[in-house]
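A lone chain, given as structure tokens: the form predicted on its own.
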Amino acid sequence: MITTRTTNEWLLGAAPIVLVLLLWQGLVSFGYAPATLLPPPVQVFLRMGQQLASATFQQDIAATLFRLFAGFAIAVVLGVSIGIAAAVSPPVNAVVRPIVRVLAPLPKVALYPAFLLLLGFNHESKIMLVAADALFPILLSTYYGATIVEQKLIWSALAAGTPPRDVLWKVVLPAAMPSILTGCRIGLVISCIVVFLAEMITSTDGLGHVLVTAARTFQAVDMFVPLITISLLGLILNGLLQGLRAYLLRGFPSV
């Protein structure tokens, strides 16, 4: 039963992708879009296979993943720590709440020029932009998950002899884990988008740089390759995070 359900989920998830590819091929085959601007998908995937065998393209992927993982890791550590602290400490909540209200709606890409001036054009500015964008979904999800923990769970732990300082790690954090992981999934998607955008703006390597270089030289096929690559990387990373979520929440009623 579980295998059948998983297969059906995979088929339903793959159907929209297949439809997009068919629509893409149809637009090219029936002449609605010139091949010089919208190359056939087969040509793009063949070129992607060639690029994946290239050491230069592999280095670009590695640079993008390094910035993505570094920024996402910073966002997870800060988001979970601040979210938990704000949920259990009224003074911290009083300080964090107005900051979140002001900064959360702000497009973080508007801060990128300041990051460039402060941190330079290397990895640091791009990592900081990724961290700034992914931080707030994780922080807010953590705060929400920690605040809705049932008080009777905390009372039961205290009644069972759990020291008050251990209640946070043994009760609050595990109970908030579903909400935290949901925020992490949102933050991961945002990280994929933002790191690509940052590399398009200022970078000498990475998938975003590959796209901009191809666009400047009117290489349509090479322009689509990094787009599909970052999409596949995001799909793989999301699947890995979903697997981690299923493992961590295996004792919960539903995942």
Given for the second form:
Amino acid sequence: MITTRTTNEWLLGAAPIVLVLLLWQGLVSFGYAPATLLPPPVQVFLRMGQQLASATFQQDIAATLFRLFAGFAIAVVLGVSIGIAAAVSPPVNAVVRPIVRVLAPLPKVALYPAFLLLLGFNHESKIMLVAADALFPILLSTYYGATIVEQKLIWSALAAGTPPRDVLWKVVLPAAMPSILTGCRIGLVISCIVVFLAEMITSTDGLGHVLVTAARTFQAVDMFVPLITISLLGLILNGLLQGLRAYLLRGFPSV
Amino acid sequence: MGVTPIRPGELAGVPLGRRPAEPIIEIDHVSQVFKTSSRRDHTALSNISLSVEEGAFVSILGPSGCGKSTLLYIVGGFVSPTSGTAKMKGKPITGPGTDRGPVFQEFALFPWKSVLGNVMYGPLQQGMNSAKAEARALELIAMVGLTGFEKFYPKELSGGMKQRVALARTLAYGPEVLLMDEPFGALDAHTRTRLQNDLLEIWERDRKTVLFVTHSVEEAVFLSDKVVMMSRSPGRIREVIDIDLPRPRRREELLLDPRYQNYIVEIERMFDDSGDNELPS
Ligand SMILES: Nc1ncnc2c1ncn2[C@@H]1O[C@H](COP(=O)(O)OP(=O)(O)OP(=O)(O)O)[C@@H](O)[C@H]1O
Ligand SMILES: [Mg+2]
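Switch from the form predicted on its own to the form predicted together with its partner chain and print that structure.
Up next: the whole complex, starting with the chain shown before.
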């Protein structure tokens, strides 16, 4: 019964994607869009197969993934530690709160020129932009999760002999884990978007750069390939994070 | 008959039971005032004095909001009183310690740990190696009747099972005093009765001191050596009643015992007479 249910969910989830592909094919087949601008999906996927086998495209994927992971990892480390610290320490909270209020709504991409000037045109500036954008959802949900930790969990741990300084690691962090992982999930999606965006703006490699190059030379097929590649990468990474989440939260209700 | 009311003023430092045992907990003129969000001070406890002998089972009974939980938290060291002192074995209580083990109505189990992980937690904190801690945990899990459920997570257990795990987790680090705050309050009547019987059986084995908050007069009389009746606004001790019933107690026998019935009627009548409108039911 459980298997049929998950199979059904899979089918339900796949249906809209298939629908989009059909619509796409339809637009081309019935001549609503010229094939030079909107190539048929089959052609795009065939081209993607070719590209995936080519060394340069693989290097572009590697560059994008590296930036994405590095930026996301920095965001996770900073977001979780600042979020927890702000939740348990009033002085840290007093310092962090106004900064977050000012910086969170700021469009980070506006800082990208400054990052480029500071860090150069290579990996660093893009990693920085990814980290800056993914940081706030992770920080805010960590903070929220850590502030709503049930007082009696902490009391139970203290009474059982937990040294007060260990409560952070032994109770607050694991208890806040559901919120932290929700923040990470949002942060990961943002990372995928932002790394691509940064590469589109200024880069010499990466999937975003591949798209811009193709667009400049009106090669519609080559334009769609990196787009679909980043979607698929996002899908895979999200799946991996979901697996990790299911494992880490196996004891928590309703995951 | 068996009911011997004692004026609150006479309580401080005076051993109350028949057996001349040492007081393990002494609460001395404790008051607790909370600052509420409406900026009016709220007196939750007013000048409470109480001493609990080692090995006694003492229940605290009173209308909702009279400060029972607050009193327990003060003894636990989770909350410090606005004035007065609470002492454990003659030493002022300044914070939580493994000598006082809480069991909360909401269970407060660690959701990220299995039953075994929860029960092992205390022994591990005390520096026991994991093999020993596990052996100790298994022993306690068996004691509360949950053998076979070691790998389960709290979310996979019923309310009664969760409360058994919570009790085992607390007993595992060997506290001298159990602080139980309406531990069976969230359970259905049948489960509640079974857990009362089991708790009594466990208690009769090693006679730990128990401070037990409850809303149920029957539960208090059934379990306790002594019932402390509190009243509201501000939280004070109204009466302390010794429950002079033989042990080991068996529910079937007690239900037919006129003394048992008498205690229940007497205590309920006292609540009726009090200024508190709300019955502790
Ligand atoms: N942290 C707090 N801040 C402000 N007021 C509080 C706080 N904790 C408790 N109180 C107040 O103190 C009083 C006593 O609360 P307490 O929880 O000890 O009552 P109780 O006797 O345990 O009630 P119940 O039987 O409903 O559990 C209540 O009026 C409550 O509103
Ligand atoms: Mg209470």
